[in-house]
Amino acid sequence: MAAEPKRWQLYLDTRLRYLIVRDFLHKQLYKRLPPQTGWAHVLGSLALLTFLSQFVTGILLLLYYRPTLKEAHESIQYITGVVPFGWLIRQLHAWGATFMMLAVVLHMARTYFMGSFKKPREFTWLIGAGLLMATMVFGFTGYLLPWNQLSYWATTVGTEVTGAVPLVGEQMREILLGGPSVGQEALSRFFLVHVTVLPWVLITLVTLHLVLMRVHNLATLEDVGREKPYPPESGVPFWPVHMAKEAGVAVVCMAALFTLAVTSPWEIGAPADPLNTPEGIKPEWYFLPTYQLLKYFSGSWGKPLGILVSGVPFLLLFAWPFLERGPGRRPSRRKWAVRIGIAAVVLALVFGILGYVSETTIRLAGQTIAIDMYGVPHLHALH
């Protein structure tokens, strides 16, 4: 029999329905998860943790950052060199973008290969795909804000790709930049989207994602429609068992984030100079596969075709729950789906690596190896 509520609880319950909220949170905290729940299921919480880290460090950076052509780069220098621990906050935010993107990608991969997107969780997957897109846009818009040479020219290259979209490309590029080239209007728009629009989009999607996840619980590996109810004693307690795993992974993640922030800091770089194009400008790692793929399409018809081809994986990402309709969730019962997934991962890695090494020169065994824009190596004897 439940204990009688205390006076302060009754006071809050009369005004805020405290007891209803308390009972709901208690039920969610001690909810039992499927017996197969393991370490791979902490990736969603890890993505949430990195988002919270980005949110907090981003607010701290906003205290000093100024989104103008004259002050943007100077404010980054001020944050790094003058503000107490400003250098650490900036590095945590810069590295945190990579950690967040990696956590979201790994979470999506786990969900795909374990068939967790199937009925009745199709909309949970669609929201997750929306979170992936929002995270990528976060990275793209935030990349310009330091207003250095690398960010300026990488944004220029990225928006030129947008301009190649058939029919509406130029209009989309004009909306993005607010003019013919990357300037004050572009910086203002990217800043606005990065700090005002996207956080609310992400908060909304994360909230919906968490609600649906708690409503449907984690998926088992049993076929759709054949899930067997498991006795409560065989389930994994969310608290304290699963949360202990999440806490352990969170500690490791934050330790790695702090270590990289201290030992491998991102450079401030030279201020943006529209009249001086540096060599080797490339986007962040999560855009490299698309960046490299588009190099193989040229000409008036080639670029629009390349845009369409590079957009296919993202279309499939949203359409997949409605394309794979079979009941099986186990990888052994989804051989073609697993093969397609592995092929997608391999292709992304191959194009990503080619994009990373392209247009570079290395020396090996008395030879100079020049790698062209397509990733093809050319040997030249050292003199």
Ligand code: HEM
Second form
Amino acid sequence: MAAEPKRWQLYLDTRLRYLIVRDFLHKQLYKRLPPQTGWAHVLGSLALLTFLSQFVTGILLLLYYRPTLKEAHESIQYITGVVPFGWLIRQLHAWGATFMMLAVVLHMARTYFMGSFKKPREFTWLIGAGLLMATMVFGFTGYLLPWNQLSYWATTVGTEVTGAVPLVGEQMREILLGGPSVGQEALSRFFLVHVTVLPWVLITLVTLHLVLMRVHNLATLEDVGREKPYPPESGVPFWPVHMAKEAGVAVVCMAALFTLAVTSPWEIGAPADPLNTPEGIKPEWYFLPTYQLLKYFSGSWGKPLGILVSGVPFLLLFAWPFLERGPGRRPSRRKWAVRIGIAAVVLALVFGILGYVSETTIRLAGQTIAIDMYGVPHLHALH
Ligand code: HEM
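Given the form predicted on its own, corresponding form predicted together with this ligand:
The next block holds the full complex; its first chain is the one shown before.
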């Protein structure tokens, strides 16, 4: 129970109904989590922290960023070169995108392998899948904003994929870009989606996600329908025990983010030049598996087929809680689901690595090895 209200609290309560808020927060803070709740359960709040960091650094970048063809690249140069600590804010935001994506993916993997998405948490998962999509669109739209060669050409290649969707592809691409190619209209649209639409989408989805998480509490590892009620004393107190873990992980994560921001800065790159295609255009790491997979499909039939094939994992993601319906949550009770999960991770890694090394050349023991677009190495003797 919350303590007896003090005089100032009664003052605020008379005017603002303060005690209702206080009692609600007290209940949330002192809630007991299931006894098995451990370190793996901090990943969701890590995803939240990285989102908040993106939110704050993004607002600060907006003070000086200008979304026009003439000024976009210059404004990033101004932010990094002239504005006090502007370089740091930009680096935290650029690296922060990778951190957020990592946190979201690891959190998703944890809820998958622990079977936490099963009844009654199917919709918590569905909203989570929406959050993953929103995070990816955040990354895609943000990539264009510095308006450098890489961002211009990666967006051109990325949106060409949309154009290959059967029947409606071209129209979809035109709506996305606001014209036949990447230009001012596209920059305006990507900017608008990145700074207004997506933050609201994410805030709404995260709120629903957290409300559902609170309503159902965290899942245990017991089979669906066989969950035994645990005595409240044996549960893990959210405050201070679980929050201390969350805070510890948050400090380590923020330290890593600052270290990378300072030691491995993202380049600004040359300004976008629509007449000059640079070599080695690659998307962000989280798009590499799809990017690589699509390369194996070409021609008028191949391309739409490739889009269909690369869409399957995303469809499965949304449908999964309704496909895997057995009661088991423990990995030992879900051998097939665990195998499928591991296969998905391995495939994503293999295609990601192939995408990363494709169209590069490496030198090894006096030999030049050229890796073609499909990731196949070709040996050339050095002259
Ligand atoms: C911005 C993205 C996300 C945020 C901020 C977020 C936040 C959270 C938090 C704080 C929790 C409770 C603690 C924990 O389990 O770690 C949670 C639980 C959960 N999340 Fe997420 N999440 C996000 C994305 C996702 C994704 C992509 C999925 C899956 C597709 C997902 C599925 C779930 C499920 C099923 C639970 C319930 C876990 C349980 O009851 O044990 N979430 N989320």
